[in-house]
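Take a look at this single chain, the form predicted on its own, given in structure tokens.
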Amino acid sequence: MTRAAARTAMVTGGGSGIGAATVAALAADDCAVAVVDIDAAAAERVAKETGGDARAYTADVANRAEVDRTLERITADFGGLDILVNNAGIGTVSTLEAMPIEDWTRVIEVNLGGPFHCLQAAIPALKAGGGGAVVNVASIAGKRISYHGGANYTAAKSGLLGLTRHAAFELALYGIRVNAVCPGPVLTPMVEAATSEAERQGTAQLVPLGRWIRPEDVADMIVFLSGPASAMCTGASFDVDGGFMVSNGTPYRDYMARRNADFGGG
């Protein structure tokens, strides 16, 4: 078929939190738009929402027969592929020693699992077009560890990192660009289930630039790694955390006090 848009995008998890973001945010940069995520109404709504040549999908991305046949959907429906995020993830809060085996499995076949099944069933579109780019939404766990997750998620996300790296690495022959964004405290739906008011404000205090990272903060980092302003990146992450990774743990505005008087009395 015809292609509608210059650019056609997949986004997983696209049914809320940073997945909603890049979905709307990947629209206004005229692309055309594969909302995918294992709820099919949260899709629905967020392609409605977005208008345009937004369409919904439904998988499960830890299930490949499930991704192979929404890749063959879309490719078929938009005429081929451009972008691919591999957003779609989960995460539990019990500790190492507590964790169900089902959780730590769970985890680690959506948020690791989920990446790899999508990337590698998407690079025939991707070859066809010529290249293209490919964006793993990770988190700064995956450089330390996760504070409101599990070992599960942080293992994942560092598995992730190592993907996108190897991944970049191979499809450069393509011109295929695979990177990462590593968010920080993003105030997510699924944060927002895992941690009491407290617990944000806390973290909120941590951050130097002084609030929780928005859906759409990373969003607007994954239109960049998406398009030809990036186009000799590939193979690296970017941390979208307001300044969280250079945190010692000390309330910013405390740090900052001992060392300045008048920081705290304006």
Ligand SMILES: NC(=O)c1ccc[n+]([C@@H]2O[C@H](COP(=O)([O-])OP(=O)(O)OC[C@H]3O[C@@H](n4cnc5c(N)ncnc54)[C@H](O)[C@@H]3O)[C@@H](O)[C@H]2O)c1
Contents of the next structure:
Amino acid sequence: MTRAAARTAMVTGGGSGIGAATVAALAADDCAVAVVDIDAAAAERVAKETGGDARAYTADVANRAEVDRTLERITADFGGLDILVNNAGIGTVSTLEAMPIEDWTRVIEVNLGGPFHCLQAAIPALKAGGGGAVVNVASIAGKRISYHGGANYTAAKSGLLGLTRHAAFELALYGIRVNAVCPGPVLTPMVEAATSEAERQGTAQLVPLGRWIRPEDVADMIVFLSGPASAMCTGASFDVDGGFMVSNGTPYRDYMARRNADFGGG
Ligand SMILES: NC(=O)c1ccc[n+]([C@@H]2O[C@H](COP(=O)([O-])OP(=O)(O)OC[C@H]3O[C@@H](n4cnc5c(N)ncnc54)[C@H](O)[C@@H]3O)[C@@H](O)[C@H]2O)c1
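Beyond the form predicted on its own, can we have the form predicted in complex with the ligand?
Below is the entire complex, every chain and molecule, led by the chain shown above.
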């Protein structure tokens, strides 16, 4: 099989939000893209909208047999694999005290088990191509805690950062780079539908750079970490959070106005 596009990428959770924006951005960066999602209709829709060399695949990333079968089909269809984006993720909301055990298990299996399965299953194809890039979509919740989700989400995303570092060390031997991206609050269509304008403005005020992160902002970082411009980056995590991690949890502009009034500046 000859490979039309320069590189082939697999994006899990490609049917929505950050994943869908990443499919579009990688396709614009001359990649053939396998759009993998548990939601078959969503994957089909994104593949169709993207056009070109994008194709849809249905798989639950927590199910190893489905992941193995999907990887086999992708490498057969495209003739290889160069980029893996582990983006599929879910969350549940409850306190630690009230968390049903099934919620703990499912979030860990999808958000941490999924990237492990996809990465381990992709190693032979990446090695065969002489190297490659893996980008794990973690979260700033993995570096502090999740304020919207539960302890399961925080634990899974922290674990994903550990998996990123360890995999980067072992796979450097084969020229496979492994990095993570940690988005802050991302305004996906789902978040937009579930929040009021006032709530959205309140969150935007907490972000030093003054607005919500867009799926495309995260996709741009993923393209960077997938390509030659990041050739010497591996085992690292990159925040795409508008400065949320360095904020102090109060409306940023009001805080800076007071600070400048008291101490000079502005
Ligand atoms: N939205 C945010 O504010 C935010 C912030 C930080 C990190 N993240 C992370 O970014 C990633 C994408 O988030 P999003 O907001 O775009 O979510 P989303 O819900 O819009 O999209 C997630 C996609 O993953 C798919 N999916 C879910 N479980 C799956 C499974 N088991 N197997 C395969 N596909 C599955 C869904 O069908 C959906 O298409 C997630 O890992 C999430 O934890 C999101």
